[in-house]
Amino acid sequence: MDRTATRLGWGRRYVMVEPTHFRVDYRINPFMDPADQPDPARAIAQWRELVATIERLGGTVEVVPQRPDAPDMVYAMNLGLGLVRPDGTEHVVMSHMRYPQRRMETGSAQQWFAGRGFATSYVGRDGVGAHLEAGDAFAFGDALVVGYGPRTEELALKHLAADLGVRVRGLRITHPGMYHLDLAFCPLDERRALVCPAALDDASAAALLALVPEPLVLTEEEALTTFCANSILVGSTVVMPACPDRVRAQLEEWGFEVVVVDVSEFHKGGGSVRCLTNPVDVRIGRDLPSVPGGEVLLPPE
């Protein structure tokens, strides 16, 4: 086993949304039930513990205020795709949410990012372009790996590749409970990632397993009951909502530290550690190769 794999260059600067108005008002994923509301005090305590953990590990957190009418805005990963362009420009491709219940979030987030010097853009808006939700997109290997199907449309991949000048590898998501790629995929370093093939169709699962030289393959049950793929990496520490024993053993064998942070109140809305945190320090040219004109690669039909 190669123990010299390069650690991820990104994952140390995060944007989060304080859950001052977090609740479950509707049902847009299988985890949501308006009859099962999160406890507000417990939710804010869990969120603050996650912030403190990231900062203790050497990361930074910037906080976007939550709109009172946007209970899902706390899942900051889906506000937009944060990148640093080769010229140093900080850029966020704002999400165009599939469900109208969440679309107001990006307008407020766009103003917040712009006010802090980020360039912002969209691949689509209401009636125009294509739906994109940033929880479907990860820099890994030679490409931006993007899940499509439940939330992000296939057309968005073409826009992303052309607008950013990068290679996009598309993966078709078919599992109703893993509607974003961040529930089934977590990059760990240049060779390794947590992967749940059950989230994808057969061709996409094969393509993802071929892309990751050393995958830590999760079962459907592990991904759905523990949300363990919905984790983040800060340096060499994997911050997880839960960690099955066999997963912990493999991570520690690879040299990673595991820190578990309880964010179970947020599971009631269908998200966990990754959903609550949006990394904005992925650099095109360092973490994501530049490809003039862009390129889209899709699994076979």
The other form holds:
Amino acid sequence: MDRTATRLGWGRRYVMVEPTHFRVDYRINPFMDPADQPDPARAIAQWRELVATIERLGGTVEVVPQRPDAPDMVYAMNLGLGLVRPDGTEHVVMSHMRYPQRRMETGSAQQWFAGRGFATSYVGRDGVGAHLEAGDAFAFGDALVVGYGPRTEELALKHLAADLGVRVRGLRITHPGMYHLDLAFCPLDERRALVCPAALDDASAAALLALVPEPLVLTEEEALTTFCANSILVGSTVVMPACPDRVRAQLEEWGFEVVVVDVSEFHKGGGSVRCLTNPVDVRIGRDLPSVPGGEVLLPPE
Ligand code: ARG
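Now that you have shown the form predicted on its own, what about the form predicted together with arginine?
The complete assembly is shown below, putting the previous chain first.
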């Protein structure tokens, strides 16, 4: 077993939305088809199994109720970007969703977070600022790595960096099926991550591969058909919706355990394990450096 790389400091505390009103009512990504509805009982059972798995692995889950008029709210990752500031303040930068069908989710989520003592803010709202969807943003290495294009706008990166006092590394997403970075990138430890370069333009793919010392590179097909990059890490266990054999072999060689949880009902809305879970324990100053004033690094045109 290889124990040389340091484990992630975050990924123990999650916020999730109970799927009491999960439906596919519209089509804002290529996976969604209103003619192919999720089975409500199966969806709840799969979601509960995911919660139980996270808890069994030592993680905690806090549950936000789902708004009846917000069928995509189950993809809790997109509600906002949770970070613990250097002074210990728990902060959530609320998303400003690209599509109007999802915009009402964040107002409810903001009240929920505020009611639990989180400070909240926005980088875009009601026609001002920029679109931000938190499934595009992950701490890795020396920065907050943020995918932009299909959902998050480039302008959001500047606001995030300045408001949070962190370095933001932008990556241009070009693949319509990997519309959030979390469908193509999953940090595993300080040196390793699941990476699907096919989601990005050439310069951004090269930038991401340069950032991850030991990438586990996924093919476009692996990422799109199994959602395997849309996984989470709880301790040393990778919780995945599916795990191709060669991916499992590499993960185990690196010393990770793999647990597969079937969340196939949620694939009908275009999201999987990561999309259903929102980690709120990423610490500025521990998991990503504090950079007063902020800094944005973009890939070359
Ligand atoms: N139907 C949702 C949307 O298109 C799926 C979100 C998936 N979530 C994620 N973090 N990738 O917005």
